[in-house]
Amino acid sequence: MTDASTSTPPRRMRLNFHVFGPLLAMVAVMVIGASLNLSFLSPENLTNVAARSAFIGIIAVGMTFVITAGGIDLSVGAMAAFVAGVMIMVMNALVPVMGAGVPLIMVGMATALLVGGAAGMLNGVLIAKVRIEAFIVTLGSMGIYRSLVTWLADGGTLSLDFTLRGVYRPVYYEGILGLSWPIIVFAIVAILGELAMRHTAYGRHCAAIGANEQVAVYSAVKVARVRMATYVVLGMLVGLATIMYVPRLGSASGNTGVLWELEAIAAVIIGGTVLKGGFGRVWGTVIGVLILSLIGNILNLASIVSPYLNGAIQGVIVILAVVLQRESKSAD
């Protein structure tokens, strides 16, 4: 009689590329960048990349929950432009009343969060309550928000009052411990998002709805409420990203936030969240955001490929990531 331990072959250690793939990809991108330009790994360059990626990163965290629940939002870039425009108009209008100080900046921040949350709720109601396809709703709202901000700016640019720029400027350009505020806010949002996805009923319900909505209904999950919440949270995070973005340029126009939706969705997919829903991970989204930002930075530093092709490269990356997801499913 042979011992069971000798009859079964030992297990070989296998690297789970679905889990570690994004990390390996980021390491590969950093190695390529360092080999092409010596200043790529300098603290100044990496900090600048992280600060510029914070806007997309904050939005991408919210997009992770939307996609995990089986939805999509194509309107986030146009929504950011609209929120920025309304925020700037409100602040400019209140300067004679409140003066150019911190209280007025706080009013502008509250306005951005409220407008973003309201825009997200509008999308959520149409998708979760009226039962219109998310693709159609957000495609339509993308056009609406982009047209509205262009109309508010009369085809030009909405500029923040000059007296407010000096007060608002530290929100983007200053911080603590050598890290600017956008990086710090992005890190906090990412940590809270990962905790919500992994350790709360909300995160589990998003995954359940994305995996099988009918089963989620039988499991007493309030599908409409959870799905609407994903869009409201995403809208508020768009408002938060806008709060970080406005002091950088001090203006908003019809071109603000162009292709932000592509970058956010690309980051989510690269990070391992399943496009059809049912599984999402926020830490992977953070890695995806950094990969896209590092690739854009390499294009600017190395001059191998025109930086104007950055959107094309991001589109190719999204397609490849989805193909890899399908292949990994079929292999399982």
The other form holds:
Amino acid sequence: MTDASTSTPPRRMRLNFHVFGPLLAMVAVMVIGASLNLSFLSPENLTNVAARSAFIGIIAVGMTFVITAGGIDLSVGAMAAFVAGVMIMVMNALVPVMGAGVPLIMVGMATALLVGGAAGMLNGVLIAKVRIEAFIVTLGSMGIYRSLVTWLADGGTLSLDFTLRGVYRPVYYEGILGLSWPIIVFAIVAILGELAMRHTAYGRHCAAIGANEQVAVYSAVKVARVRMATYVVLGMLVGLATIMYVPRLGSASGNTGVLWELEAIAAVIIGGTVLKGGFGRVWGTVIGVLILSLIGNILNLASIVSPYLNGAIQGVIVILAVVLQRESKSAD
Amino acid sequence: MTVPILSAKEVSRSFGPIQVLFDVDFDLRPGEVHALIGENGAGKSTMMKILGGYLAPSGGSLWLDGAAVSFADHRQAEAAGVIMIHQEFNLALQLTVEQNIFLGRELMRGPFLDHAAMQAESRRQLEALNCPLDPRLRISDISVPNRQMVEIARAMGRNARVLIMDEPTAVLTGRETEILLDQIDRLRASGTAILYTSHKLDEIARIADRITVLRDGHLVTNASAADLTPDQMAEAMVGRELSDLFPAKREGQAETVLEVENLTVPGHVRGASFTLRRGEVLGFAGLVGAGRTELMEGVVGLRKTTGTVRIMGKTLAPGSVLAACKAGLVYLTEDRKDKGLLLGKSLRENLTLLALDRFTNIRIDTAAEDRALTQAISDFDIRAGDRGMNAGNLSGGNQQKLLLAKTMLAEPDIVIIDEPTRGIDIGTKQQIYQFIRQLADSGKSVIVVSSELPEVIGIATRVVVMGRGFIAGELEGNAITETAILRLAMGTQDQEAAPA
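Would you mind generating the form predicted in complex with its partner chain now that we have the form predicted alone?
Below, the chain from earlier opens the complete complex, with every other chain and molecule after it.
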């Protein structure tokens, strides 16, 4: 993460907190964690935290673009559960045909990306073309996906075929160079996202639309297309996160991915992206995700505060992050 | 001489290291209209905000009724009867006229709002201003000049003794301006002290009793209005003699570059046809509401239309700004704050937004963007305190120059400029007229849409006049006069609509 901070162009002092705030907060969290429990800083613990945050993290990167362009997506948690359900059903159904091997896993992965992309497209069309408010559309689709997966599982759990689990397991539990696949995929998504946000016309257009849609229209930006793309990409990233998530438990139910959408949105906001759009930064989102996971981890390791208060502490952090960033803004 | 209600003595103000106001004296007396004029960035807004309690002075003092005061904020100033009416109105669009007039000081009957009393009082206030509006209308449904009246009614309802008016006529037509000036006469007669600003100097000559001219934050002239002609005002503002405001005209070439045929913008314009030649400056005149902006937005694909637009003989795909831009046709909006610039973004990001593909090869080349900004700053004389500043912190004239630079970066052949000098000081106006002339001389074609008749007459070699939603006629050469334009603009529809 120090890499991200040194690559920011030099700015005047007054902007510093706005820029480095999330980074400082993460350092503070780590110092607290280390002082409470020595095993906190062990590589095993940290990689475990990173791997667990990868699902939310991958989704939150996509969410950063949606929010930067002035939108919101409440449906991602339910969408993840739905994608996982469909993916498991498709793979189970194909075991007799294809056998429980790598090709079938590939088919499952393609299914996840496709279903995620299609679900995102549905949100995108309703928001960008039919022009219904994003909050309403995704509130509706959240309910739809959530109840669809419950219905598919008939109120219970959809479990992946047992032999397939064995084949699929390494995607979550193994990796290269001591890093598990979820961490690697999360890192790649984050780096590509950061590049797209900061260095491509697409990122610039997202920010322009979020800042003032009218100006974007008058500046020949294809507003509907860019906005729709933010939801499609987010849907595909939900699919990607599901691909990483399914081998961990090997099942999906109506309770899969509950509150993921709020955790993703919280991470985006902690990272310094403006909720009403116009400005976003992906590296901030990555730090936001890590801060939220580290807090949960510390509460589990240390015994001072009950882990049941995890949500309360995360809530305080989100509000604090916005307050601090606003104060540093009004100072200039 | 009467005692001033509110006066500023040797007031200064700095923003960070930059001083924008230097020891300025200014006073407002009952029953007097005191005009404050100067170029954009001369310090007028800062002075008004200090008087209205929105800003504290860095040096000097304010005096109210002969005693030194310092307003903690504008609410304190308002409590003392000093009320500022902003150029961008402070009205809640979704509330009614009555709700706005009484916002924050609602009349109560017991624990409930007294709607009847507030409505009656609003009606009375508006009638006193000769503006018989229904107080139950929403602000979003009434015209801009009527909103201006609501602002004034609201100020009067708060027992304003001092009224600070920031360019109240910038968005008004000639006739609406007359009504407003009559209202100001009435307020003056009733003893209100009025601070008035405008870039329209003939208006200043008509309404002001006294005039203070600011230049670069310094007071340069304070004189009775009777002693200054508009020319002298302009010279005092600019600090040099103004040669002719408009550059010499030159005829366009024979080649037609743009043909608009039977274009209809539903609800706004029907069956408009006109042509534009290479190297020509074509003026579009008409009353506010004639549909000029809507027609131009239709031409470039910002609105749904029927009809044909041909560029160099090729039919343009309708409804796509991008297609128009690629075909070399661009439109500069009249509404630079809401549609032209991203006020919260840097100059660089604003400059390249329209032509971003020229700077992008998967990655955006920020170094090239920076070079383009340097070029634009020198080409268009954009005066920015700091290259890293946001577009919203530029003065109006410099925002307009930035918008011009942004548009020209797309290298268009045909440029439509809507209200090129709205809310801009006279020195910058002259520069913008020069730019327009240079564009035409370099073989580009320009359409200038303007509500200021002297501007259209001064800059265009041919003028299309619009009535309500149709093209009423066309004037060329010496036939372009104010009376000819007005006659066409207000002429009876039946006679003029037929040829379109």
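Bear in mind that the values here come from a model prediction, so they are computed numbers and not experimental data. Superpose the two forms; the largest set of C-alphas matching within 1.5 Å is the rigid core. Residue numbers count along the first chain shown, from 1.
Open item on the list: Relative to the superposed rigid core, does Ile317 relocate between these two forms - that is, does its Cα move 2 Å or more?
Closed with: Yes, because once the rigid core is superposed, the C-alpha of Ile317 moves 2 Å or more between these two forms.
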